[in-house]
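Presented below, as structure tokens, is a lone chain in the form predicted alone.
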Amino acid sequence: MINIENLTKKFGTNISLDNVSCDFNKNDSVALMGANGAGKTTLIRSILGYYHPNSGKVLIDGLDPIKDRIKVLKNISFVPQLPPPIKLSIEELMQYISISADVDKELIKHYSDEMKLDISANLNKSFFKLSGGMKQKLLIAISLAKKSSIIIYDEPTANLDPKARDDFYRLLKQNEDEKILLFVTHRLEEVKNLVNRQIYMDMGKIVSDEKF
């Protein structure tokens, strides 16, 4: 479903991705690891169509994530490490997501409840003013409610307490079939029971790709 072929991305003289090739297919659950600056975030942003490669290509179900961005993003959920500075209220955000991405608001509420986030009591609160944990829970709920075939989490548990992490892993286990799950993480021990593949990057290259 995701085909990356000879992908190179430079920022000035710095090579962030150096001729990277790999494929991700249905039911791949991948821990993407490496030190800061290894190229993990650049690879994810290339998949999302944020970056134009210097050479090589990325295809999502045969589509270019830059030229066919709307179609590609329709089937991808992405939860960043740092929640975006959204000034909308929770109610406005849910309405926007519902209309723009055809996501059922009741399903967002359902997964929020599962993450122990009381949506109803916070509808008029600005997303921007929520605590880090509440923002993360809501973004996770939206990612699951969207029913995407590709879900990408960048350090998803960084703002979650241990109980919320358990809820997150439980929900993923219930929703992992027929999907690609990508975890950008420094905490392999937290996702080791969810993944069936570990990729380690260093200096813009994939140095190991282990399936099990």
Ligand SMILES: Nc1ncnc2c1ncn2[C@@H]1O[C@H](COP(=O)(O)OP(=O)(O)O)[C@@H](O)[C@H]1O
Contents of the next structure:
Amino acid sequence: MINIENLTKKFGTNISLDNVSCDFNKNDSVALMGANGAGKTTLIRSILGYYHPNSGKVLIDGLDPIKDRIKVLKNISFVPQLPPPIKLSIEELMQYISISADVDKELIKHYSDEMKLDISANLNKSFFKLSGGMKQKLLIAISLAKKSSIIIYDEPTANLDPKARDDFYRLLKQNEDEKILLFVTHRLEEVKNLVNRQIYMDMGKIVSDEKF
Ligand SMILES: Nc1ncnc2c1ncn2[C@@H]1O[C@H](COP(=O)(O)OP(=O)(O)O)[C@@H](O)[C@H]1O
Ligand SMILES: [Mg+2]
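Having seen the form predicted alone, could you give me the form predicted together with this ligand?
The complete assembly is shown below, putting the previous chain first.
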């Protein structure tokens, strides 16, 4: 369970999160929406413990994601808006993730196949040098292979063609029971079948929060 209580985050004088309070519980599948600059990514990074809040707090299953970062992140699958500049080869990256996050490499391969990403042909290639779509497919495959009870996607489909998006949504649908899913998107119609809650942010505030 994720508890966000009176969370405020400023960058200089710019208020990115303005006294936000919100809870996410097991089986919440949330489309997190709102214009560019609304504060969606800042909210997600706060959940991941990237930022020290100016005030308020975040708790993940009772733990502070800054103080207990390693423990908290063990239970979260996350795909960011922009792939990180990882210099490892795909093989090294899979090895690293299988050891550090206890993710089954065969399962990463399985989900990569399902996403039509040919891992075996690219094992020695640097992650950095893959196309945007290939990076995103690999990060998605890892996120699905990692057994987490919280899954967070920050606009993960921008670099995916329509077929790859469909593959992704199909796999996610199979994988979503008993979890919290937070999905930042501008395309509600695409995730309609996946979500049961819709949150809109504007200017650092949650302006609507509907369950259905
Ligand atoms: N690391 C940062 N440094 C300075 N300003 C930031 C930073 N991250 C976000 N902001 C600002 O916070 C506001 C919200 O940004 P963001 O959370 O990225 O919005 P969204 O993801 O909804 O597009 C924007 O005005 C943005 O410029
Ligand atoms: Mg964003």
